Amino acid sequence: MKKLTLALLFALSICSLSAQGYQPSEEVRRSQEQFSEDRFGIFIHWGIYSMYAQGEWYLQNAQGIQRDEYAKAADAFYPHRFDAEKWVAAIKASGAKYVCFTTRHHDSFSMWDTAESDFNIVDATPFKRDVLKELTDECHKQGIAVHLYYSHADWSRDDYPRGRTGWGVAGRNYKLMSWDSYFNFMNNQITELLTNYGPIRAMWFDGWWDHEEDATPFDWHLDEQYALVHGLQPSCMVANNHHVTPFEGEDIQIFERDLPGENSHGLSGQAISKLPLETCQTMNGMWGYKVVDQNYKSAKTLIRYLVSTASKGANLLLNVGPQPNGELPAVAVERMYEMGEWMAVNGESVYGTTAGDIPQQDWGCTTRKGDRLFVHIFELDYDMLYLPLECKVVSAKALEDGKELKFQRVKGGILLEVGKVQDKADYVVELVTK
């Protein structure tokens, strides 16, 4: 495979336009809007750290690891029962409508046939297959959108400029560090991905905070490598989950671990932008895999947050963790498909909703569609519900069965009959309104 160095200089050729100030193009506002529409992803965490089963930091958690003891694991990555149609029939069967895959994570190894290094899936392991291709090949086939996730950090190279993480990795030769190098490296392989594999429709970037202003004043020069997104591909978004207020040239705000507005976890302080916003969580504690990690999210609890997140206005990504033998666990696919059921049923809910007019409650949440206003109820300990709405209410019906509800016009918005909700995951009432 050559060097695509012909479309990295066109691209760079127009980093000028970024500095006058970004304007998305109509082809990225589509995305936009498609994006939004969509409200579900998944995200796959998958690549040689799978093959320890300690999750995706494990060449930075564990203590003093040599960086070419590690590479070692390459050797044994043989994925025989990975299956892109079986992996994207279980996505589409979840009610997502897009997948985000990890070409590259902080560890330097490549998930798909890179000309830029010898440490990819193809040339490093008897597997010599190029997943990505079989996985984007799949997903174009079923329907399903494509993102790529694409490490800024790196700690295997030698020309990655050392940042805040990746310190404890032995075996780095710092003495070589180039940023003009590792730029370049990183360049060329994004001119990879937006070549060979087919529209994607955002690339989705991570690691800036491993230099962050209170750590290590770094240039990323982002605006080039934005510019070099939007020139290959003028319908491909640009992500970066670095944490912060998004930087100019980007086309989607992402939250992680916490929906928009909270911070739980201490990673989503940011202010709310008007850009489309995304949350990536997590099915049970780690991205990556890891054996002893069984800890899954019921069936309930995901479903709760996935509508949770859709009434911030806001998609969720959420993230599954391959085995090394290229299966999905069968907790995942279980929670995935019990996902799809509930949303056979009441997608029309989530997709294509905005924020609804009442923000979450101890009893639920709210989305809205044009007229239709969507009240998720996931707890009630009483018959009736009263909802504070400034809108006139015209009908009410449960959304599973069409079941007309009675309701209330009382002071300051209605008191809806809703009955006994129990054991279900979300009761969902569709108010008319105008």
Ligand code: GLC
Contents of the next structure:
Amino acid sequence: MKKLTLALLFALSICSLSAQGYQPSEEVRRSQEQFSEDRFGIFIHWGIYSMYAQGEWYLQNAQGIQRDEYAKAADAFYPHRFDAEKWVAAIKASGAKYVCFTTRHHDSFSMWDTAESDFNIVDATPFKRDVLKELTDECHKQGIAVHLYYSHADWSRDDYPRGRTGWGVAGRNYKLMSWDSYFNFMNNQITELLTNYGPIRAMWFDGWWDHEEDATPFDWHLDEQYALVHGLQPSCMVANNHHVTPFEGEDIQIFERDLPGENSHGLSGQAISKLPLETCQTMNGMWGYKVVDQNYKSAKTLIRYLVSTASKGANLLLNVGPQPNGELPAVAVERMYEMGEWMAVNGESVYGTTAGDIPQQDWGCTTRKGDRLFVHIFELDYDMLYLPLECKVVSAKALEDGKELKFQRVKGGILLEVGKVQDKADYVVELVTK
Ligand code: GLC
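Having seen the form predicted alone, can you show the form predicted in complex with the ligand?
Time for the whole complex; same chain goes first.
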């Protein structure tokens, strides 16, 4: 009987241990807080794919490219206009507080001086500069937090266990597939990234979905890899763009091309977790530089998207695809400056806010910070706006010029006398509430 009780107790304690699950460390929690305060980051998709100017999926999508022929782009990759100082200055000017840079995308090309593969910016190109080092040094100098994108999927290496994409690539020797070898390679690269480039606030993984539809579940050994990340830099958060609800050990939840709770692109049907949230979105239509894609969203649309993301309690990671010469496209830079001008005046209604009391409406949305409720008005056909509110409103003023606005208490909320708000990206009214 005694033996049985002990065994039961033991089993129960194991159960409670596993039910407790992953708890982020103090350091990670601080990063999560900072991250949520930031609300706005810039994504950068850059690699030798920019040479083909067809977006970052070109190697796969062109169907039938010989891997070794594609790789020749590296030998001509000489982005002589790359200037980390200018990039970071534009990022800062936009009002963004962090950058997420593609260190290695699905085509396998590494944008840093890695000892793990010669297919990298220093060994395989005439440029020979470690662009990641230059960029991270500059970010650390200018106070921009660094997140690193790292692809799990790989369309070039022989040892990568082939998944559902990458079939269009010719010339790979599948006889050499070896999970152990590939896993070891990734972990060694991750170790370099988290050792040689100063503080990295997040590792942003992508490509898990490559084995999502396997007949037998594919084990990515994420626990081990996440523990490696947290062990190397205790304040580094783990993010994974797998399009499903977060796994144990992850510190951010990502949504691709949609706001949390929306799913117009089919990649964001997953439930919203309690983790800090981030939506990544393109400024035009593609992530990597694509010559025909000049379909840039207007500054107005981008500002509204950023504000709407904040109104869902999430961050916006807005992408820019640098050109093969190393410059950020001029239109992208223009948009960044335009967003920054708006943020310089209205930033306090975005940074450090949480979702507002009223969900997204036809006229706009709301964000909140303490006792301040920010009403973001995008379009309004009338001079008055009815706001259904449970809290009591003490005062109302326009954020752009401090002008006091009149309001009346009515049943279930207030009627705000907005006046004419034509042609504004977002007219912000600050309500002090009780
Ligand atoms: C997708 C794509 C990839 C892009 C990423 C950005 O997963 O495969 O090309 O880097 O989304 O969110």
